[in-house]
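Presented below, as structure tokens, is a lone chain in the form predicted alone.
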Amino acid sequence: MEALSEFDLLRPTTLAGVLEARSAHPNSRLLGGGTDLLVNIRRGIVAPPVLIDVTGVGELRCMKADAHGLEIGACVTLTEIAGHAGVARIYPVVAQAAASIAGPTHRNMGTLGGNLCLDTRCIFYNQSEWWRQANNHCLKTTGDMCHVAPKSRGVCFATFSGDLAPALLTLGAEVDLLGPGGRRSLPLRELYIGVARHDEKATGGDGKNYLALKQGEIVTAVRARHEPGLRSAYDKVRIRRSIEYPVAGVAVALRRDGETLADLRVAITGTNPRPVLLEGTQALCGGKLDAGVFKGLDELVRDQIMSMKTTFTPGHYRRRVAGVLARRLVTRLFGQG
């Protein structure tokens, strides 16, 4: 670690402050919890002049989950989200995903807007400036070419590693974003813009340019509907029970109907430059859980995760436990009583 690089710190109390500040300051930053921010200034990552602190607004920290739908703002922490009522009785997989991130005092200052904007990480990119220069840095950071896949011809696939995200995604989440053109929502699908496959030409985006956030936008809040019947879960493999990002993290939602599997969504992180659901699952609902229906998920995982060596695990060992993971959720949600 080195030292921090000196920068100002603004702190608005509105959302409009926010928007004035970024006006002024295009290359700040915001800063919520820092848990990831901080430590990527400290690496000689990334150097911005002014950081926005923006736990002060108001506005920002709203949540509310009933039997109605569920709204997190921005600045709501995990430990809140983990340790809300309402959002672990009706909203679980959120709950887990929530409770599962990092350790104690992570969650205690981390929050949803930066675990949903979470940069994407890699093996080459998350070290010290030092070793970054020593191995000729990457596409990244100032290098032009990715270390992991080098013939990827200026794509760069640091994976994405949130956790709040694949939870969200079975839930069919909405986001709420603001910006100097003024409010707008989009599934948060479409927020992630990084390539999903191996093969797939990153046109949108990649793992540097990974979110459909405009410049100068912001994101004020998630949303989702109540669907009645859903069951969900998340689970994740890393190294260290805590602290560690995952290895694999696999988000379940299922809805079954008497001996029928009526509807099932797998979203995953820790895989893609992008947080991974699962496109395909419909056509293993209609019938009894069998072999049939985890062959077919097992095929999903294959085509859809990617084995990239982004983490110090084998790129095909996270592809697998990806697999694992979502075969023993679903076999546990189908199970509920």
Second form
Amino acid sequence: MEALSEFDLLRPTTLAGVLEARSAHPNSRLLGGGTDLLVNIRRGIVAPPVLIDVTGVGELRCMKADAHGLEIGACVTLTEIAGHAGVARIYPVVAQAAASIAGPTHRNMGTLGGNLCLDTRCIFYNQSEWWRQANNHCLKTTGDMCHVAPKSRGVCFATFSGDLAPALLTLGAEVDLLGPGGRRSLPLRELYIGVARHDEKATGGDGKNYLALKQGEIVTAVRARHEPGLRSAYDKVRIRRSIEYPVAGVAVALRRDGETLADLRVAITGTNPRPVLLEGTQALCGGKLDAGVFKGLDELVRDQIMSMKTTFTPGHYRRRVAGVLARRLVTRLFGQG
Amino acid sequence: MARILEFILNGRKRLDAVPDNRLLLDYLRETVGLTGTKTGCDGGECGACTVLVDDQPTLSCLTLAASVAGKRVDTVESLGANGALSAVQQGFHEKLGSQCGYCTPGFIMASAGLLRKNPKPSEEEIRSALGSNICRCTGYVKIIEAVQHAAKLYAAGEARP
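Moving from the form predicted alone to the form predicted in complex with the partner chain:
Everything in the complex follows now, all chains and molecules, and the chain you saw is the first one.
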């Protein structure tokens, strides 16, 4: 690793202070746990002149999980989310996703905000300056080609791999943002614009431009309503069971009404430049959980998941892993007493 | 930019001028001279640099020194007292939990963090608490036994965690 570049550290204790620092330093970056950002700085991927440490801002540390709803502030740590009794009992998919991130020490440091906004990754991007330079850099930094998808014509295919986003997507969560223009809320789904289809540039997003945040805007919290009867769970496959990024991660929420699959939501991470809430799962509901549902689910995964190769696995393998995890979770949750 | 950093290191108050971009790991090793904390992968992947910040295992290679202001930091040097090993150190010593020894300070601090929170961990809890640490020599069997032994010593009141 290289030495850290020079930067100034600001440590505001109020949200107003954070906004002020953001507007005074447009090229600053927010520092939460630092488990991703500091690594990227040391690799020379980014060199922000100012870091704003937001972990001392009390307003970003709210944590509530009861039968009314879920609300988690951006600076709540992953350990705190995973260990919160209310989250584990009422929103198990969120607790399981948080508990599956990296390793325990990383979870003591990493935050909700950092995991939701986690930088997208790629074998050609998360490398040293020297390595990337030998490859003429890539689209996500200063190059003009996506090495993992050479025919992508200007579209970056770096992968989003945060685990909390898919979990929260299955709960229909909303994300609260604060910027120079004030507060606004978005469905969490709309925070992620990395669609990365060459024929469909409607969002203008890809692996490089993957968040709908405006200049100076920050994530302050995420919220979800409690939906009685909704069962949920998260699972992921990694090359080893800690520290490693996912081969694929899958969140499932479903409702069972007698023998009928009444509702189904499936979200997948580690495969596309955004966490994908599968479209079309509602059409699989309304009947028994039979082979037709699984066939339909496989087709949705096949059509909407476009994983790239990593150091360990080819892309098509990761897509199959995502499909298998989804089937297993749906089976398990449907059968749950 | 730099700032005056004031915090508690291994039970004693410390006051130092540190640059904003100084990592806690480099600060401990180079400014303070506590070289028990090891630089391993230097990117948060191996856990050799683990220290306790307010009793929570933390990767000092991904923590800015300035961000521990007002907090309590414990390194491996804080464990033994007056020539006596701590429970975790004694456990690693007796159960041969260390081979080349490079990862050991990190494992010991992660284990100490676990025992301070949960003095009687199950094997599964030990495995999960050591999930951020990598050892390339031992295959982990001896390390798990070492932590189990340390928990027994601690419970018997024979040593501090």
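In this text, all values refer to a predicted model and were calculated from it rather than measured experimentally. Whichever C-alpha set is largest while still superposing within 1.5 Å between the two forms counts as the rigid core. Positions refer to the first chain, counted from 1.
Relative to the superposed core, Thr271 undergoes a Cα shift smaller than 2 Å between these two forms.
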